Each structure stands twice: as C-alpha cells, then as structure tokens.
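Only one chain is given next, in structure tokens, and it is the form predicted alone.
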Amino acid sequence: MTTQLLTLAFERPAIDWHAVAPELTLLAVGCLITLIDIIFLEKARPYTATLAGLGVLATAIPIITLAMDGVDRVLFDGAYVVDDFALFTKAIFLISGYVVILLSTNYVAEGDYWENEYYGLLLASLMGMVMMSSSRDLISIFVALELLSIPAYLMVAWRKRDARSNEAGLKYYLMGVFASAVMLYGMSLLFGVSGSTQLSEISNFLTNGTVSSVSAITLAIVFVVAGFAFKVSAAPFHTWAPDVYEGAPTPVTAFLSVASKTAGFIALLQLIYVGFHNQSDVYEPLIWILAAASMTFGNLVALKQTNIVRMMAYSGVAQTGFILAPLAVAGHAGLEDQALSAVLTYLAIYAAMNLGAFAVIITLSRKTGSAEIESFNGAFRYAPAMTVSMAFFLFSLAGIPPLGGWFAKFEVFSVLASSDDVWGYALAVIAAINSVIALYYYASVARRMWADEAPENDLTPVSTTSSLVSALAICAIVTLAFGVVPQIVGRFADVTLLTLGG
C-alpha cells in the first residue's frame, strides 16, 4: 500500500536524455575519476589529467549533435532550455576547461597536490557552468551557481602549505556567500512579487500582470545584478579578485577569470533578457555604472602594479567593463540582439586571449619562479617564442588588429554608437578613452620583455612542455583566426533569447 501511494505521489517528468547527455557525460567522467582514485591510488596519478581532458572532449560530442539537430528542446516545463544560445555558451565553458587542464597537467604533478581530487573539482565546477547555460528558473540558475562555485572555493585554496592560497580561498569564499545571500534576497523578492521561479513567467507579470510594488521589483533586480555583480568582478564588487588571483595556484587563476565570469556573465544574460527585459530603466543605469566604474578603476590600477597576476586580475575587471557595456543599451528598441550577440562575442575572444596569456606566465615562471613583472624582463634573449606569444596577447586584449581582440571591442562600439542615446555615446567615449589607458600598461610589459635585460643576465631556456605548447596553440589559433575572420565567431554569437522571454 505505501509502495502504491508513493507512486502515485511521484511522477518522473519526461526527461530528454540527449539534451542533458553533456552534463550526463561530465557526471559520469568526474565518478570515473573518483573510482580509479579509490581503488588505484597514487597509482592512477599520471593518468587523471588525461581521463579529465579525453572526458571534456567527449562532452563535445553531444553538443555537436544537438547543434546539428537544430531543434529547441525544453525541459522541466521551461526550467531547462537546450537552445542555440545554451550550445554556444557550453562550447566556450568546454573549450576553456580543456585548456585550463592542459595548463594544470604539468603545474599540479609536479607540486605537491592532491591530483585526482583536483581534476573531480574541476569537472564539477565545469558541471554546473555548462548546466547555467541552460538554466531558465531562479532555482535552477542558484544550483547552477553552487556547483560551479563551491569546488572553485576549494581549488583556490589548493596550495595547503602556502598562507596566500589559504587566505584566498578563505577571502574568495566568505565574499562568496556574501553576494549570494545578497543575490538570493533579490530572487526570493521577484518570487515574492511574480508567484513563480520560472524566468518566462516572471517576465510576463512584470509586463502585463499588475505590479503592486515597484520598489520591490527595483530593489530586486538591483539585489540581483548586485550579486552577479561579484561573480563577474565588476567594481565595486571586486575586491576579492587581486588577492585571490594571486594566492590560487594559476591555472586555477586562468580557470577563474575565464571560465567562472563567462558563467555569471551567462546567468546576467538570462535574467536580464528571459526575466526582466521590460525593466530596463531599472537595470539599465546600474549596468551602464557597473561598466563605467569597472573599465576606469581597473584599468586605473592596473597601471600601478608590479604582480603580472595582480596586473591580469585589474585588467579583468576592466574588461568585465567592457563586456557589460553593451548591456547598458540593450533595453533599446532594435538592439536588443546585437547587444546580446557582442556580449557572447566578447566572451568568446576574451577566453582565448586570456587564457593564452596565462599559459605563457605559467610558462615563463617554471623559469622564473615568481609572479613580479620585472622578473620577465628580457624574456626575448631566452624564450622568444614565449615573448612573441605574450605580445601577440597582450595586444590582442588591447584590441589591436588584426587580433581577435580588435572585433570584441568593435562589436561593443557598434551597439554603443547605434543606441541614438547620450548616455550610449558617453559611455563609447569612457571605452575608448580607456582601450588607450590599457594599451599603455599591456606594452608596458611587451616592452620589458622585449627590450629590458634579464635579471642577472640569466639566458638559460625556459622548459617547456607539450600540454603548455598545445594550450598556447589553442589559444593563439583561436585569437587570431577571430581577428581576420571575425564572421567565424560573430556566426554561432548570433542567438537570441527574447523569444523565450514571453
């Protein structure tokens, strides 16, 4: 009798198991890695890196058929939509996991890390960015949000031994927690408001329902974008970012400003254009200060600093300025897909350039053995494969041509200029004014690698190995090919997601 009213309480919704085969896939790679840990030990430690990076590859497959098949598929009554829009953003997440897994293959075997571990966090974390892609509910988006989030507090503070890596993790964590409390506020709010978690739902009362509370639907979108806010290291929100970019070991630093601000930046898409488009005079302003403040105070500092990571972890917030900037415009009439279309743009190219810069620190300091910028001087007497790889992305983040960088800072001045609006053309004059501010201090260090002598004129060759070269390949492959054939990107960056926006 229990059995039977169990069964009739319960009802498996229809699940598509090929529009979640990616997830599925990623599940399945980090328990396989789980078990070999436990039955083979120290045994299996050679062999992780590449059982992680095969199951991020093999991840791909699904993705490539539910891209051929074309079909929209939604799941959980809407909580769960496999979409161009989702297809693309999960082929960045996968395309950054498995090069921050060729940059960790020599960097963790050869310190005193735990192995196995390191690589199940890192599938998991990658786990809950490609299920963001796809998330459409409040619930489902936290999830997503937590998954990737919890393992990445526990990768910052991989470096047991070292006071920086555990205060990092310490800091990133609390900080953490923080502004998702804050951002949990604001969603507890619009359900509060609408009676529903599901995005499409949320979007249709705030347009035709009648709004009781405006000051409540304000204060949580500002609750919301606040909290995102964090995730994407926008100023103010940032603080956590310098400290815990250099305390985590570096390929986790790579992982983080890629990887984790394509996600925050992906959920800020959804909520802005499935939930609360029409309330763009709400996010609007906040967005348009956020991208101000962010390309100005980080490039600011950046100028400042003698850390090359603490120098990529400011000009990480810069561009997170710059990445939002398009969305200051985007509840204009007609922009509304370009917007969205720059933004996925920009994320795209920003993963490749930098993460290629961060392979060649990696590189350079298996020589060096620090961080300081003036440690790389005259790196060109020996490593100039190195040194030629460095400028090519330094100048690509400054958005030089004909590197791909030029087409993502292309692509938000086209949207900022097409906005017929003061406020458009004000920020397009911050941008510009601040791509030559960051131009100034990424030559900087193109200039003392090139030009400036070695520290005690020590010439020997740095060691290089083939995961590092083939991440370095990847990278520069993919940046320059979006510099002279921009179309290539600007193709699969041209989704939309309004039509799920009710």
Second form
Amino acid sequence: MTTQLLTLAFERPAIDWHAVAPELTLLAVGCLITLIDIIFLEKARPYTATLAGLGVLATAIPIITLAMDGVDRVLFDGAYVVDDFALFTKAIFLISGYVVILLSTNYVAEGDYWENEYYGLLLASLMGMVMMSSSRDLISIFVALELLSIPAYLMVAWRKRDARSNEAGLKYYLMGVFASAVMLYGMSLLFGVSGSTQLSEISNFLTNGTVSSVSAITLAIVFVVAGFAFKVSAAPFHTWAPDVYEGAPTPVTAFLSVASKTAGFIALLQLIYVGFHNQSDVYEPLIWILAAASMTFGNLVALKQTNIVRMMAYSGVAQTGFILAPLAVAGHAGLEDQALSAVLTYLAIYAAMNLGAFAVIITLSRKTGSAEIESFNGAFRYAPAMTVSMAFFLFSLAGIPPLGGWFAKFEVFSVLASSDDVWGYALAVIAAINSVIALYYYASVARRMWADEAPENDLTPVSTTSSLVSALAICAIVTLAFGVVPQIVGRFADVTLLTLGG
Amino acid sequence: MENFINDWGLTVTTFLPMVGVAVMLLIPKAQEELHKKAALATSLLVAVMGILILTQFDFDATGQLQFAVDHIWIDVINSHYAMGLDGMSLPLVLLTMLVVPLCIIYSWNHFPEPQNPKAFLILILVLETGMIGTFMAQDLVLFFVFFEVVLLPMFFMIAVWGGDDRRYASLKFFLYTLFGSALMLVSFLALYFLSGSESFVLSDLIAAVSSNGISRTAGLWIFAGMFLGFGIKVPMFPFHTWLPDAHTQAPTVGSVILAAVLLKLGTYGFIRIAIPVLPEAAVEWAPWIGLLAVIGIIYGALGCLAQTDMKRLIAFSSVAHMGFVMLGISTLTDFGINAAIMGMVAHGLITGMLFFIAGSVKERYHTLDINRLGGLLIQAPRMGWIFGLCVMASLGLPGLAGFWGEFPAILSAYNPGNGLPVTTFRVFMVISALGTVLAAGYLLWLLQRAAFGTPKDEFAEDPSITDVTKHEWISWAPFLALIVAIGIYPNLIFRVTDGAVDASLNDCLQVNASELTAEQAEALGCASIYNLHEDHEDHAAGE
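Other form of same protein, the form predicted in complex with the partner chain, not the form predicted alone:
Below is the whole assembly, all chains and molecules, this chain first.
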C-alpha cells in the first residue's frame, strides 16, 4: 500500500544521461577527491590539484560529444535544457575552472591550507555553474545559484588565520544571502502571479494570460534582476566586491570575478530571454541604469585605487556595466540575438583576459608579497615576460586592438549603435567615454610596471611554477587569438534562446 | 613573382615585421648585436617588398586600388580583410618603409636609457605593422584595428624610454588618442547601420551611402565623430595639446616616427574615409575645419616663438604645418588635397629630420635649451649646415620639399570646392599666408640662436661635441636627398597622388576635378605649376 502511494506521488522522470553527463562527472570527481582524502590522508595531498584539473578536463568530453550531437535536449518538462547556449557557457565555466585550479595549485599548497576540501568545494561550485547554464526554471536556477555560492562563501574565508579573509567571507555570505532573499521574494511573486515556476510558462502567462496586477509583475522582475545584480556586482549592488576580492585568497578572487560573475549573467540572460522576454518596458530601463551606473561608478572609483586587487574589483564593476549594456536594448525587435551573442562574446573574452591578469598578479605577488600597485613597479626589469603579458591583459581589458577585448567592446557598441533609439545611442556614448576613463588606470599600471624603478632596486627574478606559466599561456593565447581571429568566439556565441521562449 | 606580389604583396609587407618580432622574441636579451641586425634585416626586407610592389605598381591607374585582397574576416559583423594600395596611400606607405630602417640605424649605438634594444626594436617593428596596415586597410574595422595597434608601442616607447616627464606625456598621448578613436568607432558603426551597407568595406559603404542616403543630421554627427578621431591624431587645434608633451618626452626615434608617420594617420583618415564616405557632411563641416586649421597655423607659429626648448619648438611647428595640410583638405578640391598629401610627405621628411637633429644635439650638449645652445656651425659645421637646410625646407623655401606642401595648400583656399563659402576661404588664405611669415620668423630665429654665434662657455671646450657620425650620415642622407629631390621635382609625388585624388573626389563630389583645377590654375595665375604637371602626364601617356 505504502509503495503504491509513493509511486503515485513520485513518478521518476525519464533522464537523458548523456545530457547530464558533465554534471555527473564533476560530482563523481568531487566525491572521489573527498574519498581519497579520507582514505589516504596526507599522502594524497600532492595529487589533489592534478586530479581536480583532470576531472574538469574529463568533464569537457561529454560537452564535446553533446556539441557534436547537436540536438537540443529538454529534460524535466523543460526545467533543464541542454542546447547550444548551455554548452557554450558550460565550456566557459569549465575552462575558467581549469585555469583557476592551475592558479590555485601552488598558492593553496604553499599557504599550508586545507587542499582536498578546497578542490572539492571548487568542483562543487563549478557544478552549480554548469547546472546554471541549463536551468530554465525558477527552482533549478535557485538551486544552481546556491550550489555555486555556498562553496564560494567558504573558499573566500579559506585563509582562516587572516582576519581580513574571515571578514571577507562573512561579508560575502551576508550579502549573498540577502541578495538571495530579495530574489526569492521576486520569484515567489512571479510564481504567485503566473502559477508556474517554469520560465517558458511564466513568459506565456505574462504575454497571453490575464494579468491581474501589473505592479506585482514589475516588482517581481525588479527584485529578481536586483538579486542577480548582486551576483554580477553591478553598481549600486557592488559594495561587497572590493572587500571580498581583497580579503579572499587571490585564486578565489579570480574565480569569483570570472566564473561566479558569468554564472550570474547566465541566469540573467535566461530570465530575461526566456522568462521576461515581452516585458522589455520593465527590464530595459532597469538594466540601462545598472549598466550606466556600473560603468561610470566602477571606473571613477578604480582611478583612485592603490591596491591592484581592489582596482581589479572596481574594474570588474565597470566591465559588468559593459556586459549589461547590450541587454538594455535586448527587447528591440531584431536585436535579440545580436545582444545575446554580444553578451556571450564579452563573457568569454572577459574570462580569458581577467584570469590572465590575476595569473600575473598571483605570480608577481609571490615575489613582492603585496598587492599594492607600487610594489609591482619596475617589474619589467626582473620579469619581462610577465610584464608583457600583464600589458596584454590590461590593454585587452581596455579594449585596444588587436587584443581580444576590442572585439568584445566592438560587439557591445555595434548592438547599441544599431538600436535606432536615443537611449541606445546615449549608452553608446557613455560607454565610449568610459572606455577612455578605464584606459587611464589600466595604462597607469602598465606604465608603472614597465617604466618605474623597482622598489629598493630589487631585481631578483620571480619564481614561477609550471602551473602558473601554463595558466598564463592559456589566457594569453586565448586573449590574442580572440582579438586577431574574433571569428572563433563569434561563431560559438552565435546562439539563440528565443526558440525556447514560445 | 608577379602573381605573388599581386595576391600576397600587401599582406606579406604588413605582417613581415611581426615575423621579425617572433624571431627576436626567441633570441635571448643579452645578444644585443643580433637583435639590432634582426630588426634592421626585417625592416630592410619590408623595404625590399616595398620596392617590388613599386615595380609592379601601375602608375597609369593610380586611381584604382591595386594588389587588392578581400576576404571575409569576421563574418558575424560583415567585416572583411580588405587591403589595397592606390596613389593616395602609396607615398605614405613608402615613407613608412623608409623611416623605420633609418630609425633603427640611427639608434644603433645610442639607445636611449634604459637601453634594452630588444624591447625597443620590437616595439618599432610592431609600430611598422600598424602604420603600414592602416595605410593599406580598406575595411573600416580593419582600419580601426591597425589604427589602434600603433598606440601601444608608442605609449611604451614614451613611457619607458622617454624624458623626465614621460609618465604624464605618455598617458596624455594615450588618453587623447583613445578618446578620439572611441568616438570614431561609434561613428563607423552608426555609419554602417544607418547606411545599410552590406559590409564594412569602404567601397561598399560609399555605395550604400550614395544609394540609400543618410539623413543630414546623422551625417553631420557621424562626420563629427570621425572628425574628433582623426582631428586629435593630426592634431588640430584645439586638440593639439598632447603633441608638444609627447614629442618633447619621446625618445628621438619615437619623435621621428611620431612626426613622420603617426600624425599622417589622422589626415589620411580624412581623405580616405571621412570625406569620400560623407561628402555632403564634409561640405558643411569644411569651413569649420578650415577655421581650425588656420587657427592652428597661427597658434602653432606663435607657440613656437615662445618656446625655449628646441624639441618643443619643433613640435609646435608641427601643429602649424599640419594646419596647412588640413587647410588643403578643407577646400575639398583636387588641388587642395594633392597639396595636402604633398604636405604630409614633406612634413614627414622635414620634421622627422629636424627631430633627428634635435636628438643628436641633445646627445652632444645634454640640453635642448635654446638659450644655452649656440655655435653649432663652429663646433659641428656639417650638422649645422644640415640643420640650416632643414630649417629652410621647413619654412617653405622654394626648391625644397616644404614649399610644395605649403604654397599649393594656401593657393587652393583661393578657390574652394563647390558649395563652400569663397570669401571665408579667401580670408583663410590671407591669414595662412601670414602664417608662413611667422614660420620664417621662428625657424630662422631658432637657427640663429642654436647654430650661429660662438659656442657658450660651458660647451666651448667640450670634447664630446663631434660632427655628424657615420650612423647619422647613413640614416640622414636619404631624408636629405628626398627633401631636395621632391623640392626640385614635385611630380614625384603629385603624379602618383593626382589620379587617386581625382578618382575619389569625382566619386564623391561629382565635380570634374580636372576641369576645376585648370580653371583654378588659370584664376590663380599659377598655371605653370599645373602645366608642368600636366605636361608630364601627357608625356607619360605618350610613352
């Protein structure tokens, strides 16, 4: 009797195992690392990082096979979708994750921190991100978000004997939970109005159904977008970022600034494109303000920073503004796909250049022991290759051709310029002025590293490790390749989310 | 061979310096001699490619794009890898190919502090790719990319190898130029979308604008954006303030490349892109461009009179000279634009040469304070005479290259193109003619203070003050020869540029440019200049 009741209540949905293979692989590797730690204890330590890296690379295999298969797979009645968009963004997460593992390898070992747990959590967070790419349902989005955030709260506080790291962890946690709460409230309103958690059904309802309360829907969209604005550190919801970035172990900062931010954007894209597609009169002005404020505020504050990690935090806020900008006109007829591919292109290129910049910061900090910009003065004398790569990444962030960043900015401008709308043009001009402001601080850092005297004229070379060098090489090659042959990223980012909206 | 040059010539020429860079990256930093040889060999190979291209160049069809290549580059935005060479770009490309190896030779034994020839030479080669690419690109996105590629090496050159105030100067240079090019990019994009062109290739855009039309307001705004981008690079008054700082702080070779080639990227942008694409907006903007050009001429000259630093003085004279170039362009006539291209080449040679001399003076006297200099003709007579020659060329003495840049530009303002206010331009003409008097004033005064008289006591017995060295001779001789050769026989340039200017103006303004110039020449009573020129063409056609 009881079994009969249970089967009635829970019908096991058909699962396409191929479609969820990436998630399962990550889960398996995460469990394996934990098990190995329990069984072999200290003996396993040196291999953990390698194992985690291999695990991430192994996860790429099902992604490639899925991509070659080329069929959109819909699971759980549309709550979980594996399409080109999902695969492309999963690939960004995995490659960023792999680079972060390379960056962490020596940092975590030399700092004498817990290693197995670190990589276990990193993989768990990565799994949340990979899930986020496919989530087309309020609940799966929320689960993915928590899965990627909670390990990150722990990792931020990983340097547990350092007060600032603890402060950062706590701050990140409280802010993150607050943002989740706001978002959850928005989601509950959406569910209350439309009666469904599935984005496509919400969209259907908002478009065709009898909407009883416009203000409830508006409020819901504002809350949900605001919640993710925290995640992507858009002004004015960015205040956690500088402190958290500064306090967290630098590889974790790199992870937050790239992977976690990308995940926030992926969620926003899915919500906007699949869920609120016909509510552009609500989200467009909201995003416009967020974009303009983030660019301007982030850049102006970044000008004054003396700590490079804080500078990167504010520069990240400004970059968020640029990534948001195409979404401010995403509801214009005919621009939807173009705006989507501009955002995805930017995210892919941003991942490469920002991780690269952090790779150099981590390497040089091994020598200087500080993240003050002044301590990097004159690095060209003792670490020319590092300095040249840093110049690459900084000028790429500034958008100077032929480095990748130019194409990212170009795509943003081209979406705004084709909007045929005063607001779109205005945002383009704001973005153009902001790219000049941004150049000032990026170029100042590059100039200090190239031209100034090293502190105390200490010209001993930096000690690099093979994992740092390979991380750097991956980022540098990708940054340059995206700039010279933007076609590579352009082709993959040419996806659509709209077909699923109907 | 012929096929190879036709299909690959421009691509190989543009990217050959990058091959050199790749090779140099593999050579360890300590082998300085090898680096110098590698860089020189690369730049000479580029020059050889230039000569090969020159031999295949069809001088009877300068108005057409030759050696054109056109492949899809980024298909999501319809941008092409489109390169081509015509009479407008050829002189500037050749100038670039000449300047780069000579700069490498010049710095052979005296790299500025903090030395490091490897990095310095790599930057020069990257610059070369950027410069050549900009002059050859026929696609606006490609043009933009090359235009920006030039920025980075120059920034580092000033920031690392520059003078005491290099931090400020390098950032100022960078920010000004980037501000202009950001707005320029927005204009390019707006142009592309509003005209409904099928690609970013220049010829497609021109066709799309003329067939679909573009609203007057949009055209004016787009032109304004390009005007800022190119005008800052030129630099036009009031955007010129980065130039004196950048020039003064840059190392000698940096100043030379900046003066000889980089400033031309701006003026080239006007005649290659802004005017042909938006001729109607150009007509409306032209009086303002002319006004700023004239202000630049007078302001630059007055600025020169106030300077005590030789390099800064030459920098201000650049502002004045580029004013003449812009005045020529603003007339929108065949004659004026030909004069402008001539002015660009002449200014490149002469001012480049003046910066070389300033660098050499600085090396010997360790100062460029004009009040402390003097008696160059006694202590280093050959250098003094070369200096004198360049000063004469710069002030526009007939028989030297500078004359052909200034004089026709002034004359062209007498009879501006269709639709332009004649009186206004004639006023410009008078004022700019006054500018040449001022130019003679400040340049001769400079010569008098720096070269004449007796050496000041502090330097009188200085053994380090030597005459022109071997490396200097090698790097200067081609400049001097060309200054004289073009001065005597300006058709070296006019003959190449005329057809191209004719074609591009004909396309865009629908005026018969050759008719216009004949009338103009008659009206001006300077038919002899043009006759010389046309005789030659007849002669060439006869052959």
